[in-house]
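Below, in structure tokens: the form predicted alone, a single chain.
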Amino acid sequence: MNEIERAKGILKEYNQDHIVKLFDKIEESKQSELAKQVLNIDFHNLSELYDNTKKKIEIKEREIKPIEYLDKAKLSATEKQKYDELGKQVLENGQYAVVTMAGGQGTRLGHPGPKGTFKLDVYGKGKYLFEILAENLKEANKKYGKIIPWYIMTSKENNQMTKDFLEKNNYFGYDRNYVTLFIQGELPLLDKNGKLLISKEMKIKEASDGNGGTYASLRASGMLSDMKERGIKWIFIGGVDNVLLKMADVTLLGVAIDKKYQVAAKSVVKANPHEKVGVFCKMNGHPKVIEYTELPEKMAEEVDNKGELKFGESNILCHLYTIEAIEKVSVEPLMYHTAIKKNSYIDENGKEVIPDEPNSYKFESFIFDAFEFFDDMAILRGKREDDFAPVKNKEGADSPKTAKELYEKYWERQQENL
């Protein structure tokens, strides 16, 4: 049986007859490409994901407890020095690598390219998000006398554009021998009846599998092996859109080493009980981040005896792992979360359909769901004005305007402290 017949058999088995009908309407080369794609899909997993869209996520309040943290601003000079020294040794020994998650497009910002190519209007002439990150890393390289290997995770959609952009800008002065791009995984989109969507190119429509796919992508792309060859012991993973992200915070690293934890993260205090951010907690005795949509309102508003929010440690995608921790979670299946999106598609008659409202499920795993595989993790509370200035929305909160103000004020303070 050839691969086209095998693909048709699988499609029939999983009630995807609309694609079987399309096969006979497309040219042979496209048939072969489509068949290869079908044969690479884990339909059993996809069916389970679709079934889960019918189930409601339930979180039992009794399972959730606040998580312990250290407040960086309240550390004594002796404590801070101890942590900084421990962290500094790792960087000076060249045992530290950074991963930037940059698979997204700047759509919400009204920007046509990859998000990292967005230019923030700072100091009149502006700086690209990738440029800001490169400066941050170059500063650390200068301070600790080693070049930090920088791994940038792109998507199939933006990989070539990202590569071209970085080359055109000479990697913003970063040694290109230490910059490696790799592509994150994808999962097919399903409509509300569990049917696969077909694109104008006569391919099954796919979308990135969420930032939780970072771990598996590090392994599958060979990046994990590359890190081991370089003698890397600690790996930082962060997003591309936080212009105050500290990618080489020796205090955070030192805390993790001192507490003998394999995973660590920096947090900032929630602006208010209903801020739309995920928060760190302990669930069933394991560290976890609960999304704001999944945290019961009563718990979101709870305060401790100091008047502080019990669940106030916001996740700002500032995560740190031992290489063993990454190896462990790169083979663990993470839970998937479902988002409902609007996607055009080709129907079984070959006609394009452009929906008026969200019509399809996108499945994403979240990077923080891997924390549950560990008994504990170190949380270091930073300051919002020093650590968190994301560029997410075109206007309002977390927009270029707010990020510009926070970024410029931060660097003014740094100059004053010199």
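In this text, rigid core is short for the largest set of C-alphas that superpose within 1.5 Å between two forms. Residue numbers count along the first chain shown, from 1. Keep in mind that this is a model prediction, so the values were computed, not measured. What changes on going to the form predicted in complex with uridine 5'-triphosphate:
- Core-superposed comparison between the two forms: CA of A339 displaced by less than 2 Å.
- Once the cores line up, the CA of A77 ends up less than 2 angstroms apart between the two forms.
- Core-superposed comparison between the two forms: the C-alpha position of D42 differs by less than 2 Å.
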Contents of the next structure:
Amino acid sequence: MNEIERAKGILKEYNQDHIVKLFDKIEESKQSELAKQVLNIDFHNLSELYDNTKKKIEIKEREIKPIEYLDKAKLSATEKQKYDELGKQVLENGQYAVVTMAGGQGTRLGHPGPKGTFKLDVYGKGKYLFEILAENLKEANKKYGKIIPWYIMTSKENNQMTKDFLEKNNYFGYDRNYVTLFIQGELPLLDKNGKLLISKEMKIKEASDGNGGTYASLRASGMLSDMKERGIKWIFIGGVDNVLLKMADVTLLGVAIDKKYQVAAKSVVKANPHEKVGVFCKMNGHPKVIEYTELPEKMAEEVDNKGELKFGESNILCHLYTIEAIEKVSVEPLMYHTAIKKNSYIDENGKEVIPDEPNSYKFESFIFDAFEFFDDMAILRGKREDDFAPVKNKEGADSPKTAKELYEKYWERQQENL
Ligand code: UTP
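How about the form predicted in complex with uridine 5'-triphosphate, since we already have the form predicted alone?
Below: every chain and molecule of the assembly, starting with the one above.
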């Protein structure tokens, strides 16, 4: 049986007859490409994901408790010095790497192109998000006398654009030998009846599988082996769109080392008890980020004896891991969350349909779902005004306007402190 026949067989088995028909409509050279795509899809897994969209989510018995954290601003000078020294050693020994997750679609921002290529209107001339990240890392390189290997995760969709953009801008002065792009995994989109969508290129429409795919993609793309060869011991993973993200915070690193944690994260305190952010907690004895939708209202408002919110440490995608921790979670299956999104497709008559309403399921895993594979993790509370200025929405909260203000104010304060 040749690959086209094998592909058709699988499609029939999983009720995807419209794709079987597609083979007859496309030229021969494309048929082989389509067959290869079909043979790469895990249909069993996909049909399970689809079945899950029809099931009521059963909430397992769970015990939610606050997680312990340290507040960076409240550390004594001696403590801070101890942590900083421990962290500094790792950077000075060249044992630290940074991963930027840049595989998202950035649908809310609506920028045509990878989010990292968005120019934030700061200081008149403006700065690209990738430029801001590069500057942050170059500053750390200067401080610790080593170049941090920088791994950028892209998606199939935006990889070439990201590469071209970085080339054109000479990697914003970052040593080219220390920047590696790798592509994250994808999963097919399904319509509400569980049918695969067809793209304009007459292929099965797929989309990146969420930032939880980072771990498995680091392994599959060979980045993990590359890190090992370079002698990396600690890996920072962060998003592409927080212009105040500190990717080489020696205090955070030092806390993790001192307390012998394999995983650590920086948090900022919730703006108010009902802010729509995920917060760190302990669930059934394991660290976890609980979504605001899942945190009971009473708990969201609870304060401790110091008057602090018990569940106030928001997750800002500022994560740190030992290489062993990444190894471990790169082979663990993470749960998938379902989002209903608008996706255009080609219908049976070969016409493109651009839906007005969400029409398809996108399956995504979240990076923080891996925390529960550990007994504990270090949480260091940073300061919102120093650590968090996300560019998420086109307008309003967490938009270019708010990020610009926060970024400029932060750098003004740094100048004043010199
Ligand atoms: P978000 O969840 O904010 O998604 O990603 P997004 O794609 O940037 O924006 P929307 O939701 O479509 O508007 C948080 C971080 O995770 C990365 C993003 O690039 C961002 O840095 N991410 C997200 C990936 O790398 N891959 C994914 O599949 C999803």
